[in-house]
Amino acid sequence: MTADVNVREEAKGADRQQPPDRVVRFDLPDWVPGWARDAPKISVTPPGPRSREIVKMDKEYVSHAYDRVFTFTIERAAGAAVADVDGNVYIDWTSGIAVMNAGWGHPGVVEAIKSQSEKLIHSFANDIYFDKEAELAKILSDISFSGKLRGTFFGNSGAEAVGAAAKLASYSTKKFEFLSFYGAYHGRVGNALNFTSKLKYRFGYGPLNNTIFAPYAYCYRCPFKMEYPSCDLYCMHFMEEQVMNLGGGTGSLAAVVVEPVQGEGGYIVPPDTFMPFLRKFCDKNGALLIADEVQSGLGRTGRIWASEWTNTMPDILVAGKAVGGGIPLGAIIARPEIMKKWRPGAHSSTFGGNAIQMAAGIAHINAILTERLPERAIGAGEYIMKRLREMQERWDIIGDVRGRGLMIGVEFVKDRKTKEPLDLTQMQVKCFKKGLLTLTAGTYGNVMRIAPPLIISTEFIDRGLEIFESVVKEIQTELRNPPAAAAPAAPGQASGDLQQPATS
């Protein structure tokens, strides 16, 4: 694999992102095919006829639980571009929800899957040893705080891995309570749902027990109306002194479950004192620290793990999404003395350690490391953040710009003073229609997340930002200057003569 021509200069041991004037420009890797370099390309207004046909069949036979915004049907993807069945090509700012960190269709991952499938697909890993399972476990240990985390359990998703982490924590500590945070997202099934705060995901699934929720260090919307650093991280002192001591728990705290950078909660980057505070809190209370790095891991923030930014080693680290390179895979990597407490048969997964999972995971992580994608994420992220903050000066519906690496959140408000949230459904649709795929986040659905593949080029960034700003301008113009109410129909005019909204 040929490394990218433009490589960001060495960080030289710095523990923070370098200033924007040190950012170099990036090209797409050589392996990206021609069609995926010419995005966006809208040949037919999406959704096109073939997409509409498939969407119609999907609505009849597939569960309505999926919360879809894009109405096109995906056909293929490569690099940082996605194509639909009608010939449209979109710039991807989603990475398939932070999965395709090394790019869609990375040849190393594709070849690993092909090669492994010819020899073995199901490795029967619950009962038989498999070389690639041991190899991937070693790789994950090597990149997790220099091997200080050693002992990996493989499952099939991030949510499953969160559940395994909670089970291991209770097994290890003989305690049963957990602390999670407002805005947290750890999955929608089993124990993972216990730790997820959003009512939409929890509604109708009670009783959900043994989880105490506390404020996350969401400084833009501080519930205490304070400012960091003068607040001295008051939210954490509130958690410790009020939530935990005055009726929140019963003294049986097994673990704190936390995202070092909140994902679905709004791409929230807490102050650098947040994770170290939790580390000390856990140590003082005989609890474990579980870092959910499902969305923030594998180079997304400019480090292999977001926890590294504050040098905060968790007791159990949860990986998912990007760890499998597009193949369903979740994993927990724990301190060896904790993982060894699990006896044979204490936990299991029929497909965890699957041969295809392991081959894809090894190839994807190797690509991230050898192509220096974490530091590329820093350089590209600095460039995007600088451009977004310039955009923020022009458009007052942009309330906050935050992020690390290529995990960037842009929070939109109707009014900067009141911070009233601005729903982004129409913004997302408008971007999509112009050829840019985006995802929203946040408790109020008012945060646009920018999480493209780490191999995205500067040219694609510029094209995406141009579309993005054009839509921001449209939305602000509509908000500040709403169209006049339509005049009533003339007498005798049939209602059928009025233009009806398009449906898909």
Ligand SMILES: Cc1ncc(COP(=O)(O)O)c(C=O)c1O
Second form
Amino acid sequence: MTADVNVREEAKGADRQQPPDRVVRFDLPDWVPGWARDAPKISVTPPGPRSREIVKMDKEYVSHAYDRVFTFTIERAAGAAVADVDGNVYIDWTSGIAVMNAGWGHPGVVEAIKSQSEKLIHSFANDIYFDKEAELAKILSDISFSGKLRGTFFGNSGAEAVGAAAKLASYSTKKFEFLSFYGAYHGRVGNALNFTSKLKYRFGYGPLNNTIFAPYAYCYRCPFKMEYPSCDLYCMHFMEEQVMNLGGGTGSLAAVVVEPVQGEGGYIVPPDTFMPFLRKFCDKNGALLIADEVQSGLGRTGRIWASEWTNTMPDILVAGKAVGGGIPLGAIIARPEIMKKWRPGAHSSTFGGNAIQMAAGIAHINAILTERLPERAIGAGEYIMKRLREMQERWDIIGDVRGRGLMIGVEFVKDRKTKEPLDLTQMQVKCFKKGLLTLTAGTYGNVMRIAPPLIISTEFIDRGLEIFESVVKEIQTELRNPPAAAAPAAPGQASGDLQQPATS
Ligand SMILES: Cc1ncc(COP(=O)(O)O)c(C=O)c1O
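Switching forms now, from the form predicted alone to the form predicted in complex with the named molecule, please provide the structure.
Up next: the whole complex, starting with the chain shown before.
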């Protein structure tokens, strides 16, 4: 049996209820090269000499606005492994921020980019029809609520797509206000920044207007100190009754913009009643529901779109990150009657429908579908969460383990009762030095994201978890037994190897 068949057979079973102790094992696909199979391999303490040279040049010439998480220099990546220019190989738990869902260097995507670039790179699709643009738009429609969403606009990034969604919502409803959520991240430009809640990202850019914010259903840190389900989703009633009336709105609500699983906010899975509540709320208020699936989409949560988990069809669905298979691409897919309201010329982008974007996007989505990666994400995700919950019993700095598919968050606290957040800068440095790449999230930077490529193998998961637990153990031991005279390190200056927590 080839690894591929093996994967498909196992993935088929992954969606079914498994007896609790049955472990579904996954292999790396056959195409993953040998060097990317035996990660981690740390031959030079990172950052090595070549990395340091490049970092030095970068710091002189590249804008410091990019607050790089790791100061090593990436050279290549394959499957679920990333290599630096000094020959170190890391296990990847990030997918390059939820982008490389079918694995780094998937041969279908590589071949599509190669052959497309020999024929045509810039499709000039603003003014001329292009076959692959129509093809990708059809594929996106087919996988979006069985074709009920139909009508796609292509742009170049997640934030640009969020902006397009906002324009379409305003244009079609003739209303101008939006409701977004505490902890929301929708990007950094235009309306996307308006909808992004965190002070860190908004700082220095006022006035940012047209958006009112309501609490997300973040049950682990419920602002009302209630518990689900006995709260009866109080946060949503609060939104409906208080925020909408007293929160500074103007009664011109065009749309609710929501991440069905909050990403940057802390990999928060809301209760299953949350999205359906919003659907009804929008219908009652003549507003549109915009689901931002930039991070949660394309199989990451075990469904093509996370909104499918609660069968909540948005009016406009926003895709980014994984939709281009590593090539910059953003898209909105809307209900046809809404998309039709845009007159020709109502919105545009020079590179929208670009040939390389389209070819890569088609190949990546094909890989996700034919290799049944959403089902695989469920199986792998259940396995990881089971292991993490066992870890939670051993280490009390693990406050919460949550997730769907391979969108898993582990929230760390200094104290389980007070839930005082534990900064994860040190943990990230330690994992990185041992050969495991991780990203953090959350309002307090205290949530570890586990978002590996969906083709990750059980062996890589086990190796990663082993590193992770050894670091959790070190951090908890240091926290509970601080060295007598040690001065606390400032976040981001822990070792000089890591600067800031992850940011998108
Ligand atoms: C949910 C969500 N929306 C939008 C964006 C913005 O995407 P981009 O960085 O491609 O502009 C991100 C990026 O992390 C995201 O997670």
